[in-house]
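Just the one chain here, the form predicted alone, laid out as structure tokens.
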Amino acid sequence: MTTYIIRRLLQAIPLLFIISFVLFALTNSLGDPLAVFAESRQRPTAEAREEMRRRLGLDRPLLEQYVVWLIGNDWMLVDVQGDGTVMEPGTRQGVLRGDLGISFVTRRPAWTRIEERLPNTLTLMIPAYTITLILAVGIGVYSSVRQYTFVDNLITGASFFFYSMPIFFIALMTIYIFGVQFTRWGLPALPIGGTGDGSIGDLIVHMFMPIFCLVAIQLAAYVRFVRSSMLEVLGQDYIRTAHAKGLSEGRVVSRHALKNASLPLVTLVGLDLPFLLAGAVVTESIFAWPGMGRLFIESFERADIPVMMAILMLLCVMVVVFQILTDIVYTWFDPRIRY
């Protein structure tokens, strides 16, 4: 097992370099990072903009910019005064030495901006994903053992309905029902945005609608996936043998069918877990939730390349790590697997 993990980690190193270069090239082609200064009241002069471009390294070839992003170089941290002057010397250490760069917009470390938003994202995404998994396994198993019954058809129809609806439509309908119609019905309306005043109770109330939207979208897909996996396993010979031996329905489903049907689900969970760190772009934007998804959109709109690259590389590393962990979990679900 140790040899397998080391081999996987060594294979991941060149893969991360290739991914990072592709992402770096794409993000650098999105727009002019200095355009944000042109929108401010105190617009820097053309000479000051060229000086900023030079000291940020934006006038260099793409490959050279990528090398500087990786290993660092001496350059200047940029701040803009009312007269458009460039000031405050500094050193760029490079990603390989833990320096993810300075935000072009706030002139603060990119990792600091992530640290500010990541707790909000995890506060929203972890409960939503936990609820999704619990409900998906329960509903999917029940639907598979009651195949083609009225309840199974009802679950199938509801799953297709929610899965086909765009997230922004569900979010807007949730706001309309819980935030507007509740007032007309004489019920206390739920807040439609923000994180509240900082108290736990107010935070939970503000989390209700975003979590409802995330669960509604994810649950539909997961229920269909669990149901199809269970139906495939329930048709196997060893399941019929277990029934022939006189084992109860619950024991056959929980001890024999569910454990074997969980292997594809582990793969799906392993792929989705890293993206919990990225947040939910549409949901966070609609409900004004200050998380990673909203930070990425803000960085995208202003071509804040260091922050965008920091978020994307964090996701890439977590995908590699979680895929290795997923392969390790396989051995627990299926002892026949050896690495």
Second form
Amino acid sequence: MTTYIIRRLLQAIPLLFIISFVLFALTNSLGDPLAVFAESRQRPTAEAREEMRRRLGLDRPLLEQYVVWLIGNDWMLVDVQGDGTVMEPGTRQGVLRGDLGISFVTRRPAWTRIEERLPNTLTLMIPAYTITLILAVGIGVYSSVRQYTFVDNLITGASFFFYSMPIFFIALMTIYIFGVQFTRWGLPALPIGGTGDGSIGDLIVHMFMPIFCLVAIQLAAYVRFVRSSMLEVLGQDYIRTAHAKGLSEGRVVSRHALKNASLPLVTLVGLDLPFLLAGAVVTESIFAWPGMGRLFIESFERADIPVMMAILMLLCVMVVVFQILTDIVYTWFDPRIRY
Amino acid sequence: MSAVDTTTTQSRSSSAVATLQYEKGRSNLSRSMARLRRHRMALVGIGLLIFVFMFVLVGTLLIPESQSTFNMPSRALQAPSAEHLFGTDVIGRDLLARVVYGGQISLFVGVTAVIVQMFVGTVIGLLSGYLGGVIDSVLMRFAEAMLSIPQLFLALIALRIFSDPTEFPDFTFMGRQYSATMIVIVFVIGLTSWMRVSRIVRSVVLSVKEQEYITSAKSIGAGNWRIVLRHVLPNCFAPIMVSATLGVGSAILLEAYLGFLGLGVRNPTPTWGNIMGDANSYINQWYYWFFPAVFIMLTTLGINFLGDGLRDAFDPRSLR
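Next up, the form predicted in complex with the partner chain in place of the form predicted alone?
Every component of the complex follows; first up is the chain already shown.
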């Protein structure tokens, strides 16, 4: 087991290098990050911009920029004037030493940008995901046990319906009904965006609609998944044996069927969990929720390469880590699997 | 349907020759299609898709294209009326015309993006599975790398890189002006979603590769090309069909999300997604966002029903 984990970790390292290089090349071709300063109120002179470009290393070849991004440039000299007169030592430490760079826009470390936004995203995503999972297992199991009954068909139909729905449709409809129309009808309306005035109660009120939308969309896919893996297990011989031994229906479903059906669910959850960190781009922008998805869009629009790279690399590392964790949890759930 | 079934069963039992004809006449594909015709959800899906398609087609024939771009700010944001069935948008364009012509583009993007996706995915899957070795591990690591980044993020970045209006100017085709972002988005969606297809194809190739008929094809001197195209590729048909169908749905949704974020196909070309993007700031005017969203939903719903039906139909173990 330990050798397996070590081997997986070693395999992950080249993968992360490939991903980071591809992403670095892509984000660096998004356009000139210094164009932002040309539009700002205190417009720097062309010379100042050239100096800034050299300090940031944006004039160097891509491969060199990538190496600096990885291991920093405090071991080499930066030619600030571009003519070899003023040489300053670099200040960056590089990603491998935990320095994700300075945001081009806010001039603060890229990591502090993430630290500000990550809690917002998690306060939205964790409750939404937890509710989704609990409801999905409940509804999926119920629907599979009563296969082809009216309720099962209703659930299957509804999950298809929500599965095909773009999330902005649900979001706009809930805003229109609970935000706009409730105000017109004089009913207590829900706030339609933002995170409130900072108090917990207000935050929770603001969380209602985004969480409702996220659950509605995610739930559909998970219900279908739980239902189909339950149906597969319920058709197995050992379920018939369990029934034949005279076990109660509830015990067969919970102990024999659900436990086995939860294996594929573990994989799905393990692969989906890291993406919770990315937040929900569309939901966050509709509900003006200052989370990671919005941060990505904001940095994308202003070509803030260090922040984009920080978000993307955080995600990739989490994906790799969760893949390995999923495999470990798998052996715990299914003793037949040995590595 | 049942009449055909009984006659073939009868002739099957009557003589060996008839059995041969039965097997010949009813290939795997036609048996799958017969199963599909009995799949109620798939039929509903086909119905929905025909409805959406007819809406766009009839709309195109009845409403001139100029209606979808003709603006008149004095009639902005009117609720649906007899004159403008879907109302008007913020600069007074007729929303019915925009939904019709936007539908053309959304459906076009969905289908062509999937063609790109299937082509790339199949080629990479075949190469990876058939050649194996270093090529296999490089290609599969690459696919894994792309899978670990949210597709929306990848598409956004790629779209920005390749949508510079100076390099890709608007073009005119059959008397209508289109934004070049429309073509760019097809490739962006296609090239960011081939990974699952290539994995499916690869796994089919791996299981087929060791079969005896491949060995016999090799032993009679068939080249690699011939083996791959004649003996391996046909086995991938069913899974490719299923994921292509479902792929159209996700391509249309992705286009809608990109358009909604205001980063998809640019004006003057309307799509369901960018109409929604414009409507985002006018939530009070329900007709502005409701109709394009309904059509996106009907299309993806139809595609998901059909895709599910196809999966059941191609799966020999399926009972229905």
